[in-house]
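In the block that follows, a single chain appears as structure tokens, in the form predicted alone.
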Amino acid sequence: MKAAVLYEPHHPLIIEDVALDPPKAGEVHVKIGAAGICRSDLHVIKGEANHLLPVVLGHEGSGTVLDVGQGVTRVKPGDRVILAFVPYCGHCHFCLSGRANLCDLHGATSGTLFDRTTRLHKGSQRIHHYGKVACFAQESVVPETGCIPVSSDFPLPQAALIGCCVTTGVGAAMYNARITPGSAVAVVGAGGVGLNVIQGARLLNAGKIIAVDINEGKLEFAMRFGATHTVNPTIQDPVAAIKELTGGLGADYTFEVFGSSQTVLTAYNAARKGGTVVVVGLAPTGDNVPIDPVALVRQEKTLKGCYYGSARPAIDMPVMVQLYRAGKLDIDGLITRTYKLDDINQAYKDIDGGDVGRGVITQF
């Protein structure tokens, strides 16, 4: 099958034929139907995040089940599925305590499937699976718990976005911060995930939703998804602007959704006393944030991380499906570009260049 393989950071992905072994027990063989272009993969391409190489990237995907391994009961051949990039073991402390997005076994087997081996290879060279999804390919083998069934008429590009940016963003607002009605919210970073934090805040009836980004096009686009105000840090001090919009107090909830120490600090400083700061973006390795611990105590701010929207994929992704079907989540509008797999390097140039919305690979 054809796949996009990253052999070295700072180099283009290579489109080539690779072999895919059959699924083992508890695994599912999927024909990929759509794959989103997400900045998390870009961090690996740029060498800002460490990962085992070579690797087939792609973690925001959907497809159709071709075959299943022994013991699989959740899905069958012909089913359409959303691919969750944090499949869960169901046995570790975090799975058993209802926090499957923090599954220990998944974290301990990065780059492989749960048995610590790969199904991808080129001759004798093994190729790693990004997020146990590896959807920048025509087909993939994934864990059963990484397959979330959807109806046969559900559009695959929209299903792919539920696999990452929709659930990560809306979940950050709904399941992690748990925004209260009428509150003031600031979202630092208006990319694909940031737009969905904004949608989540709108769904939860926030009073003010302030989008913060250095790209005017992204700020204008954010207004379509529920932002009530915009702030451009290249024009004005973002913390001062947010405080001015909130009566001098700062926002009740701030979200960092870009991934840098500078934007984390902006989100932290823009939160009011007693406010909640949620860090969603993945910063480059070693990019640390200087937080004043005395001010943290005296101002009683809450500083939290949020991984995968603090969502339980098997339970919460179907909620996103229903919100979309009810017209309460705009996923169609998020998709502004479609690509062939052969054009994947251009797709990452586009996202790195600041194009608005989400790009999706729809032709493999």
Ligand code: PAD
Contents of the next structure:
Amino acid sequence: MKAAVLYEPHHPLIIEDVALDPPKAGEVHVKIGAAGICRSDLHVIKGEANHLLPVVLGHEGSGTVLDVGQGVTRVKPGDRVILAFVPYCGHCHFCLSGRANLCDLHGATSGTLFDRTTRLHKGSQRIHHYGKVACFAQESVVPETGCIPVSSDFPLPQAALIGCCVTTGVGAAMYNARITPGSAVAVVGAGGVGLNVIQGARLLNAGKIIAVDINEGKLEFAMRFGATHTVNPTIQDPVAAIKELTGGLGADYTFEVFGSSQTVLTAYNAARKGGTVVVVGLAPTGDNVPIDPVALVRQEKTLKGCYYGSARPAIDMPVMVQLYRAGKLDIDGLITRTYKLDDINQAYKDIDGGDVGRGVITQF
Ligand code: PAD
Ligand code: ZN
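Next, report the structure of the form predicted together with the named molecule; the form predicted alone has already been given.
Let's see the whole complex now, leading with the same chain.
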């Protein structure tokens, strides 16, 4: 089957035929229906995040079950599924304490399936699976717990986006920050994930929602998803501007959704005393944020990370499906470009070049 393989950072993905072994016990063979273009894959392509190579990237996916391995009970052939990039083992401390997004076994087996082997290979060369999803391919084999069933009339591109940017962004607002009605919110980075933080804040009845981005087009687009104010750091100092918009206090909640020490610091400094700073973006490996520990104490800020929207995919993705169906989450409007798998390198140029919304591969 055809897949896009990354052999080396800073090199284009190679579209080629690779072998995909049948699913083992507890695994599911899926025909990929849609795959979103997210910056997390780009971090690997640009060498900003380390990963075992070669790898089939793609972690924002959806598809249809082709066949299942031994013992699989959650899905059957023909089912439509959202693919979760943190499937859960169900046995570790974090799974058992209700934080399946932090599954230990998943972290320990990064790049392979749970049994530490790959189903992907080319001759004798093993090819790794990004996020145990590896959806930049015609087909994939994924853990059963990485399959979240949706009804067969649910659109595949929208399902794919629930697999990452929607759940990550809305979840950051809803499950991690737990924004209270009327609060002032600032979101640094209004890309695919940031727009979902913005619409999550709108859903939770935030008072002010300030979108911060260096790209004017992204700021305009963010207004459609609920931003009430915009700040462009290339034109004004973002911290001063956010303070001015919040009566000199700073925001109750700030979110960093780009991935750099600079934007983390902006989010941190733009939060008011007692405010909450949620870091969603993945900064390059080795990047450090200079935070004054005494100010942290005296200002009682809360600084926290948020992985996969602090969501429990099996429980919370169906919530995203319901909110979309009820017209409360706009996923259709997020999808601004569609691509063929063959055009994947162009798709990554487009996200890095500043195109608004989300691109999705719909033809494999
Ligand atoms: P994206 O490229 O669509 O959006 C990033 C946005 O940041 C763009 O609109 C940029 O213009 C904007 N930006 C760049 N520099 C600045 C700056 N200095 N100030 C303000 N805005 C700026 O990316 P994305 O939305 O796909 O991903 C965003 C980050 O979230 C990225 O680091 C990705 O790896 C991470 C991510 N984290 C999780 C998680 O579970 N925590 C999941 C998915 C993605
Ligand atoms: Zn993603």
